[in-house]
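In structure tokens, the next block holds one chain alone, the form predicted on its own.
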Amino acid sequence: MSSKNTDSKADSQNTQETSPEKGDVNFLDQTLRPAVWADYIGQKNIKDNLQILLTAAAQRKHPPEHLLFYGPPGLGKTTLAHLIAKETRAQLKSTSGPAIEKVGDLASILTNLSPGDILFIDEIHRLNKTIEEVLYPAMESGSLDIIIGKGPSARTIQLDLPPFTLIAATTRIALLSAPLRSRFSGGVFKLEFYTNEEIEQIIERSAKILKVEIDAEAKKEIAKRSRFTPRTANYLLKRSRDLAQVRESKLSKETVMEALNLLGIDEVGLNATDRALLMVIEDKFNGGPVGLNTLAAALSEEQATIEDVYEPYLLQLGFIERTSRGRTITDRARKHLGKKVRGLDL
């Protein structure tokens, strides 16, 4: 195999190029992703800021400045990157922090960009620190410094890069170094959880794309169990649609409730693991406080999984509290679990 073919194969493993007009109906998640700004529901403040930024950049005939989106999974960070690419008619090349293992990987990606391209790096907090430092001059001055050789014979060459926009997404912004955060000159935007009304609008749009009829009560039932997250709402809608199709029934409230009960999703969106976490704190540790390390051992889960996957929604509901001594369960959670309330009846 020639070196040219080898390089092409390596590039395809690290980046995924997306044309503004590209879409594949075989992938439901891609099909349900909004293709125009009008279809992107919620996050109004971010959309307003981005539209001003993109309009101003277009008037100056410059690529948009670098952007960073952060927030819990499933809120639309990747979708925003795709919408920006469509708005600017730019090629979007996608990769992720863990996929860029060596400085050479990043150099290969950057040197293959065309003027005006958008590079999207998902989970950028997982970039190696050495690679991160190479990214600084690329973002600031459009240059790439590469060291060739080792020891006394080592030398540095500087490559000029075409004008490009870096859009990054992360679920853990605290793990990004301050120097990297400061180089996102276009802005750092936090995506917020959605309201039930916004989730209902998303479900209605997704149902039309999936060509299924869903009544108002069924939409409300999915929305209140969706954890304020569009990705979860679409997942619950698809599973409810599957049950309706198999049973040859309408997508009614009764069908939705049956599907969600089969999935173990209760009336506020908690799954079996969420409930197990609450029960462990309440029953094994007398309501807490219990340290994260001890809680992880009791649940046979990783500490990071508890912090990043389970706790955010439980905190959002007010079911647990983080204290200096550890996690505690609240009376609101006890009431939901059918346990005796120890304090005020919430």
The other form holds:
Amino acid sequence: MSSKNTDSKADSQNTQETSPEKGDVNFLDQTLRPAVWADYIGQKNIKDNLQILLTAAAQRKHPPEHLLFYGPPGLGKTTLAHLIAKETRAQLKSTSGPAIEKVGDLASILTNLSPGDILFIDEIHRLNKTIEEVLYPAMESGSLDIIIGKGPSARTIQLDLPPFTLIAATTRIALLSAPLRSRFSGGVFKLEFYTNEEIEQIIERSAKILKVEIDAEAKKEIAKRSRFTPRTANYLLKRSRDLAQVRESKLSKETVMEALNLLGIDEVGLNATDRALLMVIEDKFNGGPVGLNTLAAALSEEQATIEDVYEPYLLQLGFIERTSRGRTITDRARKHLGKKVRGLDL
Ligand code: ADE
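Form predicted on its own done; form predicted together with ligand ADE now:
Complete assembly follows, chain above in first position.
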């Protein structure tokens, strides 16, 4: 939650109303975030489906049904939630699974919604089970069931909630219970990695907003190292812009390469941890298979971080494989690392 948010109502509810005027710390990310469908690049299938769903709901004068977005970090789950709010002129209240600690927190958030509001819950897989069960009737029938008292004298009271739309995001769909998943009646959407062309378009758009001139080669170089991920592309663009500014030079391919080499990001976008992960599998465990827990211990990383942050891109590149006995490294990765290939999988 933003500590700068002085809206006491929002603060007391563990929610955040995000807009630059409210002093959001991520002002820049907010400005790079597309505010209209026309500016939202890629994820065509999701976009097409959402546009129909939102238009139909508006025609019926009803809030859209609940939506769930999942996929690796940085692909635009939060961006989509903000975009839907802007396009439908709804107020977005934003919170996250770990921020909702007690049933009372959720009750407070839900009872303070206004009709037509969008409630965005990020990292919904981290919501605890008791709280999840309070969410079911709220999503299904717009009612909040609260138990008052304990033992034989306990009573349930039912509060009617204003009509609202829940938009949730997760990097870990497998951790969501089937009952929770089934309540996203508007749909469950998987965000895919972007193509190189889409990433280049995103970089071009961001460069315009940041008022930096970037040539085609520099754009290609950033895209190549962006892990097919808009958040990474924007981050690399900003760091390259910083170097160009300090050097008083143009944002050329050379500047990009220097900036990204300084950050330890190689030509396919791997950082030091990605490379360490591959090296550990190759050198310590003879190419694998190695279990996730062993890998996490060897790298001093959380298992969830390895699964959420590092593995999706390494899998996408075909640098690692997941087998029932653990992770293995491929010859393609060996080649990239300058290691001897074994001729098994290329
Ligand atoms: N910024 C982050 N995701 C984006 C997208 N899909 N299109 C345009 N800009 C973005």
